[in-house]
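As a starting point, one isolated chain is supplied in structure tokens, in the form predicted on its own.
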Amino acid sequence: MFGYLQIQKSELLVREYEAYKSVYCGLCKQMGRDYSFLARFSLSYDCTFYAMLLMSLSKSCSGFKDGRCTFNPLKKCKFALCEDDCFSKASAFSVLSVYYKLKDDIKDERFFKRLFIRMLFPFFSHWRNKALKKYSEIDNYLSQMTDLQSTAESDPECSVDESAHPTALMLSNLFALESSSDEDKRILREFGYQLGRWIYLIDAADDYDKDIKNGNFNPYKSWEKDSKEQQMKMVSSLNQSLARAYDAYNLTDFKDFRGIFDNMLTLGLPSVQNKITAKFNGGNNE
């Protein structure tokens, strides 16, 4: 994933923000334990969201404990405690996501960046092999997404919806793994699909200038950046996915971190979207 699932910090309660940081720090610690100190650099807001989702669905958060930051031992912080393997699963998803992202970037990026990626790739390849031992289904969904994405992007007639489908399908399948009934599975599939669609499309909008400059695939490549009509179409499509994701979320049985999820879906994600889509309208999204 890409780091767009963010909170609106100013609107969170203090205890909610402390809980969010505790999950982030707990996941960071687990990634170092499961893989290595360097693996912690792949930690993202998206994987923190995934860890909270897992903990909320399994109701496995057992509290918080005081500790010290691994990167800065002089800094005190709190760590969320989990009775299940939620942190390990989110850690695996993080390193596997970066592995497939690097694998894709080797084909798309220019020489010097490719050289840097090739230096990183053996580390993530090794960590991927470790993650496969316990979480082969996650790897399978990410591998499937990469293949489907490659097929879609090689089609000159590929539409915006078709290009977003692989990421949406991957997150849909990933969330459905955590379902406890057929009804929950349908809800989580819809929640994951719409959230995955939004993530892909907001990333495409964010990378628009870079992709045009480098000649890379972008679903908005044929659009006129300054076209008011096309900007409205983009925002409408993104809003539709956010609205449908929120509708599905409201049918879930999330209890832990509910206030944080509410904040992200109603404030954090729309704020991220407004900042990115504003550049298609001269920096103004009013």
Contents of the next structure:
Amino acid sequence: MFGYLQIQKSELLVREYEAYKSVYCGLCKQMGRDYSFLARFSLSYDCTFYAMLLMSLSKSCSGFKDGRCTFNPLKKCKFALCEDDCFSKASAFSVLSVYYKLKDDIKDERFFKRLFIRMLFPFFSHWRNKALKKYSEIDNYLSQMTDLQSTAESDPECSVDESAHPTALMLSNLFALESSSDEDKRILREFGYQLGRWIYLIDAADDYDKDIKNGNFNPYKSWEKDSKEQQMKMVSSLNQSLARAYDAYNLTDFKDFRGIFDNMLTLGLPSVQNKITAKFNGGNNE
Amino acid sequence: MNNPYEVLGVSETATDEEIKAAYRKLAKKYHPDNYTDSPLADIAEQKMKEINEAYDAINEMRQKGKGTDSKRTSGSSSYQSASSSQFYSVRIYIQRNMIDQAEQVLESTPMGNRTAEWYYLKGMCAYRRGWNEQAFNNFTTACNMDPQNGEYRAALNNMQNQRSYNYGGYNQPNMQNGTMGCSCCDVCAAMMCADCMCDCCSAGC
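Can you now output the form predicted in complex with its partner chain? The one shown was the form predicted on its own.
In what comes next, the whole complex appears, and the chain from above leads the way.
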């Protein structure tokens, strides 16, 4: 469930794109600082989104600094500066979410990939312990999600709503941590819930072929891939989650990075969605 | 009250037109139609009120006196048709966002008493929880059982709007795939190119 929260680059202003990149680079740097050089590889668009959300909510982005990329010292880049622990928090989330993802993958994957994961796993479990000290609540939400997910998947009658619930709940809890008032909490809960639901559903659509082949759980398992009707249903359900997330987002009052968030919610995510759901269209591309 | 200019997100030197445009944009965003049945409906209403007040305040400050200028669509038209409903308590629970209690009452209703309204309310509970699929199915059942009922129909229509994302600004699934043929934009672009080339020629002459 990684990397779906993307921007539509062509529609961003140059300065917005630079700000986005500098958050990405700042986060990457922080991961190197907090965990290790290797941990940087676990960085995803989703965590960048989370970091931006945190910085926007706490209004803690204090500027940008020039520097050089660690992976490519010839490349100059800008780093976003942050007054509080937003980057650390987002790094912790990144490491923890990969940890739980790997843990889950050990069950599902085939032999060689599993071997590879087993080799990686000790690193992440070490980093997890480190992250746990400061951000135990994030770990709580993620482990709750994993538990709920395996319960849901073991139920043969599991509906689409039920299977999406654990991820949605996790994100809803995660976002709600940042609220300063009851009202904010409700808005962020709804935003997180619908966004998490969207992420889960788009991931399920994306993995459909793989899951069917390997006999893994997928909420769309009983569906026929080429059915026009079912593709419509899938798209409608994704649309609705996005629409509700967008409505909730419109009630939030974050100002920093607003242009980037707008871009993601109205262009970036829909284009990801269109790309992924297109394959369910079968042969009749009408 | 906060600075009305800040509420609308415009500077104090903005022209009347700019203020009107900013107000319209926000009003469209917070419009009650976007939040029908949403758990956040009350917050959106509050925001709408704030921008209305800010807009009125600015108009007053600028002493326009043009009453027609501050004309705006106001208020929601939420349905309140069911005071005599047999599920009155459920409705109250839902209104107060006490979804667990509402579902408890619904679940304890015997099969025989599960009317269209029961499905409607069940759908409403699911909607509040964010379980969009279940909500959609229940609203559909309610509408099929009682096609004349405006309340159920409105809920279902709202769902259908969201599912086709009519107001989010992107309703053309194929637009971003680059698979479209010759659109209006393409024609414009081609014209502009042609125009440039003409310019080139004439400059060369």
